[in-house]
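Shown next as structure tokens: one chain only, the form predicted alone.
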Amino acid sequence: MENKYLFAQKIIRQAGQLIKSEMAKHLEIEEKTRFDDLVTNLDKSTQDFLIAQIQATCPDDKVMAEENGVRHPIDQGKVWVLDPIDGTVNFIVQGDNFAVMIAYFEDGIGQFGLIYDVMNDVLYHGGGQFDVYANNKRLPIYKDRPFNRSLIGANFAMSSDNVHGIRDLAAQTLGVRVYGGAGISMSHVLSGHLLGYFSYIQPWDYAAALVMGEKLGYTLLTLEGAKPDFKTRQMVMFVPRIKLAEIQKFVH
């Protein structure tokens, strides 16, 4: 497993410099489901890169990734989870907080996580036999603080329009931070940042983020606090296990 990890280590810093090298060319953008569900020919092109070097080094490894319908279930061998760029708005508006995220599980089980904000070269990675780590910074296991010492992040939508009370929740709260990414959003919970992450997303999404936030006292569920499903879009939770039951006060 070691060797793995460190091999996921060298490949997703090497997406982030292959999307470094080439994002200040002319980008072909793709509306995927509405305008603002959008991919590019880098979002592509990294992935068939990650896919590449997965199938060369682990040729018996399946894939389950986000673009072109590569949708290996998690459960069934050795499977790679991989988002070749999260927040692909953000990069294309802003040319920054964007991430590179793979995930590596064995019959179901997370075996280790990788989040690697590109921009600002942090990479946080570990789970599973791993300590958690943001480069080379060890990660603490969350400390319990009141809601009005603590930051949330969620989907703007979910938050203004108080879906399942998360607008409840915040309001207990010093307020809501919106950063258009699930994994630089759930980078900032596994730092301690934000005490939580309320969103509507993917398996690749969320993936890395929960592998490692097992490590450090997180655990990731549907609103109705259930296990994710890892085939559909679904609305999620990343939040400390031991304010799950005062938050699910608010949050039901």
The other form holds:
There are 2 protein chains.
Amino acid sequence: MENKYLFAQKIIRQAGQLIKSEMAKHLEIEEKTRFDDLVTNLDKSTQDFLIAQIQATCPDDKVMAEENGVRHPIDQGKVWVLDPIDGTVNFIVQGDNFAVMIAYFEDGIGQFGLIYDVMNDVLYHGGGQFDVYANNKRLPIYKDRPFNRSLIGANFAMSSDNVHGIRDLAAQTLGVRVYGGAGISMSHVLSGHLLGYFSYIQPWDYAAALVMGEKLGYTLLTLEGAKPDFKTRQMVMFVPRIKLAEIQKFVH
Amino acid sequence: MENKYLFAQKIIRQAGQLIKSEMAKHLEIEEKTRFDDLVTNLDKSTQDFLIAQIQATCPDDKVMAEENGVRHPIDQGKVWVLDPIDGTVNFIVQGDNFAVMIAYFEDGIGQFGLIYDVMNDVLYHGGGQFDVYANNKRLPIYKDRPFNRSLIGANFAMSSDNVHGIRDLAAQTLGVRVYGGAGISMSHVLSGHLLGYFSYIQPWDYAAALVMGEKLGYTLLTLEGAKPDFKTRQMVMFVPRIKLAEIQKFVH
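What would the structure be for the form predicted in complex with a further copy of the same chain, given that what you showed me was the form predicted alone?
To see the whole picture, the full complex is given below, headed by that same chain.
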């Protein structure tokens, strides 16, 4: 497992380098389902790069990935979950605040996760048997703080419209931050900048954070409090386990 | 003016160093008007440091500053406008994403502005006779982009509740980002990460960005389209001049 973990760290940094060197050139932008659901040629080529590396090194492993309908179920064998560019809108508009994400599962059990904040060059990695780090800095387990000394991260529309009570929760805290991109947002939970994160996202958006978060006292659940299905887009929360009951007084 | 400008760069970086070295120690937090309107001992001591430096070097100059009711009007003589820690909530909760801000006016005319993103060590500076830089990188003048390739930054409640039509504008764009803190948010406008910024803020929150922004094609106006008064808290927008008419179709 140690070798696979080091291999994952190597290829995620290589993917980041690839994106950095290519992003200054011409970006082809396509709309997927609507004008604000975008994909670029680099989302696709980065995913192709990661899959090629995995297939060359671990030929029997399977992949679930964002682009091109690559959808091996995580509970069947050795499965890599890939999001080549998470936060594509930030990537296109800002050239910043996006992430590459990798998570690795064996028969449905998360072994490690990685979120690479490319432009800040910060790699969040760990989970399973590995402690969680931001680059070389070990991240501490969540320590209890009151709501009135906390901020939450959320999808703008869901928090604005008080979906499942998110805005009611926000009103107990010092406010809402909207960074765009699940990976970047959940890295801010892992680092303690945000109490939790609330959004409507896909398995490749939450897999890496979920695996790392378990090691630091966080849990990832649907807004109804169920385990995520790792199949469909769901409304989820990524929050400290010891705060869950208190959060569920507002979010239900 | 060149000397004053270099002096301002020196003391704003010194103030950042002061904050960095003190923030790990005990922080005294006080509520000002309500539970989410906070001030710390470091807001006050940083302001005292800046005022002492200014008084020692420019004994006849005046000051308008956030804490302790220091309120010399900007249109009377040589006036420094100071925000010792902008984004105090981020400072307290995250230890990140806050800024020190300085602007300098002579008889109401902005001569230069500075926003120092302390933890990222990026100093935005310029305006008046000086080109605008992020550290040593010269920032370009705003280049037109359509709404559907732009993001806006805003105060969460104002954009959520569609105050003055901000959410209607947001719906034309790729979305809203909420970073907390006017200084950090407006630095993201200057760097091109955000099309504009919409919030309810004080003169020391917008003075520096206004002076730099004028040099890069931005304007700072109330949501009704008037010049800000530099006296009271107002709802304002910081947007590209060439986009103003298009923005005012939604924000009015």
